[in-house]
Amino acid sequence: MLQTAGAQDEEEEHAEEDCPELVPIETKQGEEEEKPGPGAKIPVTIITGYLGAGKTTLLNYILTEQHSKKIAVILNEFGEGSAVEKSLAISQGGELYEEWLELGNGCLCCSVKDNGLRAIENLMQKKGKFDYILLETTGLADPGAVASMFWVDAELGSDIYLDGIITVVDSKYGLKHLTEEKPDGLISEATRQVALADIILINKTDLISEEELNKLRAIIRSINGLGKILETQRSRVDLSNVLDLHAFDSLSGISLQKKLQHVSATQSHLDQSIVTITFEVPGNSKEDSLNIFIQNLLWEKNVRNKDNRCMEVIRLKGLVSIKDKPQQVIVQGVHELYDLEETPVSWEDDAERTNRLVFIGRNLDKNILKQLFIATVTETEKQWTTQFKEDQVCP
């Protein structure tokens, strides 16, 4: 019996990630229909999640819920034997050959085998006639690699914008695999999936008790307590909560002024968890010394907590004030990838500037963090603290 239960369960896992019935959705009559202007940028979000969560379901229910968007959908690396996957993507000499799907209210639809560029660079050539982008991924995805190829890639730029990056827990498996520990201390794939997350959907949260969601949401805020957890049941959610999230662009700077001030420090569930750490230091920064700090966490990868451990960001987000620059300027950075932007809102003159950060990943010292922050970056230029030393630096 245990073993038949257990092939139905891997069963309907594997069923809920085929490719969603996409049921066309007819428009009325004389309507017209709205196209972005010729300089619109058109939004991407990014589906991630691992086998069995809800992914699909939560893009077919998307395609099919009545909505003014037109969107255009990329599924990327189906599994094998996809029946759908077959009559989307055709591999002919190792060459992709690719059809396009076109439902009756504009959506669009393909099956990518590449790292999704190429599916772009077509989708942009079918501009006007859609104004959305969904991507989902494979469950074993790192949707860092994935959002870096739109959120700086130079020949994409000036035609689409990175929205957010949405990750679906499955309620039941969920716990399980976000404390996987994986051998040589790698990071598991669903808790790198939540760690990069601006929207986490706990879905199927029938299947479960109140006391196994209270652990399942407190082990995913001590992951990443910056985003936004949403639960849902078949991955039913009001779209205005999943799309045009504006969290890669200066527009996001708005809502993150307030969100910064209730993020709170988590505490490590495994020796090899991936944390939530933030700080905020007042004053100004020195946009070359800010450039200095970034690139040591994120490239050289050579700050070292107080265990000798060098410390891993996977996830950066704050606002903080640059000399000589009106505007609140937010930084970001996913995986090796910054960026700092101006956003629309400037310092009062008479309000105290202050720099705000949010720093997700493994082995983080807040503290050490902070007095290299205060030592390297801001105007005062304070003295290394008995808390840094120069030998933390990893070599």
Ligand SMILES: Nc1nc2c(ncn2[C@@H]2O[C@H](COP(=O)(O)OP(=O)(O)OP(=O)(O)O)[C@@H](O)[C@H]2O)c(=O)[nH]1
The other form holds:
Amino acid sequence: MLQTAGAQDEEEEHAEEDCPELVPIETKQGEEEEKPGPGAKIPVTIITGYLGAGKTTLLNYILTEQHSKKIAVILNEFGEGSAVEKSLAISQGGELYEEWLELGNGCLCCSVKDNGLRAIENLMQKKGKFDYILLETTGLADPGAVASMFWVDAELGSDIYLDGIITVVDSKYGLKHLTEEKPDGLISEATRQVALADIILINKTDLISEEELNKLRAIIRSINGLGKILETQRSRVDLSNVLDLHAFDSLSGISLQKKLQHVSATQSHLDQSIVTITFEVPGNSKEDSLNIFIQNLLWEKNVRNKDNRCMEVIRLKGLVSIKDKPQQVIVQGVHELYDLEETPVSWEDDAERTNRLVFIGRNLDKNILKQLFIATVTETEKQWTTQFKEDQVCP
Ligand SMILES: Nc1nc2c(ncn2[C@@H]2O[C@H](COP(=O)(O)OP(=O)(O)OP(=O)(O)O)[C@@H](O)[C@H]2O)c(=O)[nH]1
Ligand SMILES: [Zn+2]
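Could you output the structure for the form predicted in complex with the named molecule, given that the previous block was the form predicted alone?
Every component of the complex follows; first up is the chain already shown.
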């Protein structure tokens, strides 16, 4: 069950008018609308990345490369209010499309502003079934906000589920964007996009030297120790690496255990920069205590490091063992949203039950977090309250 700190689902009522009317496409008379049956949910992959990194190039590449899926492409301007109309440049067969379009092989493209969810659902209702949705965010978007919307929506019974987040990084400017410190202490958009990525494409490698590439790769890895890094030119990538990842659902449970074992903790490249930390604690955790542990971190934000700085978690992922549950449980968190979901995989042997967690964020202190987590396993309630200073609220 998805856990959320506040009301995240205040959908705007006028969402519909944000989406242009569809170009009518003939449906045969008497033909039943093909509705996705239960379980036939449609994946959405979020493609994010700084301005000009190669997101649209990736979309075009996917559309030309694959021939078995009916894809809806959505160019998204979530969170930018009444931003100036962005002209679309999805080309199919060399043509340029604007607004709602039917692309060649039955794929569709549209531009969505603000509250895109409703629009996407309308699209699905009007157009029937798609096999896949690709959503390109603007270069300055926080993919966490977009991802959260889909996540909440899936819980509300939507036919769409979040499959994964791909972040395209521009080789030429990536280093600059990722090392820039924002004067107000905020996390830069570029860094946030890398922190939240399941897949990171270092694109335009033709424009940099091997040495620069190594540097960029190291910085990206220092931020996100979990995501898969691929190097591309013209965003050309093996599609099996970017589609159908199941990065946010319990189907990833089988591979997740292996994947999490290979996550390496990272060193920050700047003071206050984003890092990945990971640890393993054997045993069973008590569900209530685990919830409190996560909520203190993500909602109350009252867990501090040794310098008395508040820990900020952007992404949380883990596989845990919950007392009295035979199955492995996957933990997913994005900003303030989190979810504990049973995977189809059972623990083989009670003696081997263990918990592995990965946190991406800043001011994270592995030892403190690990101690707090151990308390959820040992049930020494006192311990996990000591670090929380009730009267000091983090911004
Ligand atoms: N040299 C080089 N140029 C590339 C590569 N990939 C994409 N480009 C070019 O980079 C420019 C931006 O690519 P887009 O795919 O439009 O980037 P985007 O991320 O969608 O850009 P915005 O939507 O404006 O943020 C285009 O002119 C592409 O042709 C690459 O691997 N090498
Ligand atoms: Zn684009």
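Numbering follows the first chain given and starts at 1. This structure is a prediction, so every number in the text was calculated from the model and none was measured. We call the rigid core the largest set of C-alpha positions that still match within 1.5 Å between the two forms.
Once the core is aligned, please say if the CA of residue 348 is shifted by at least 2 angstroms between the two forms. No, its C-alpha moves less than 2 Å.
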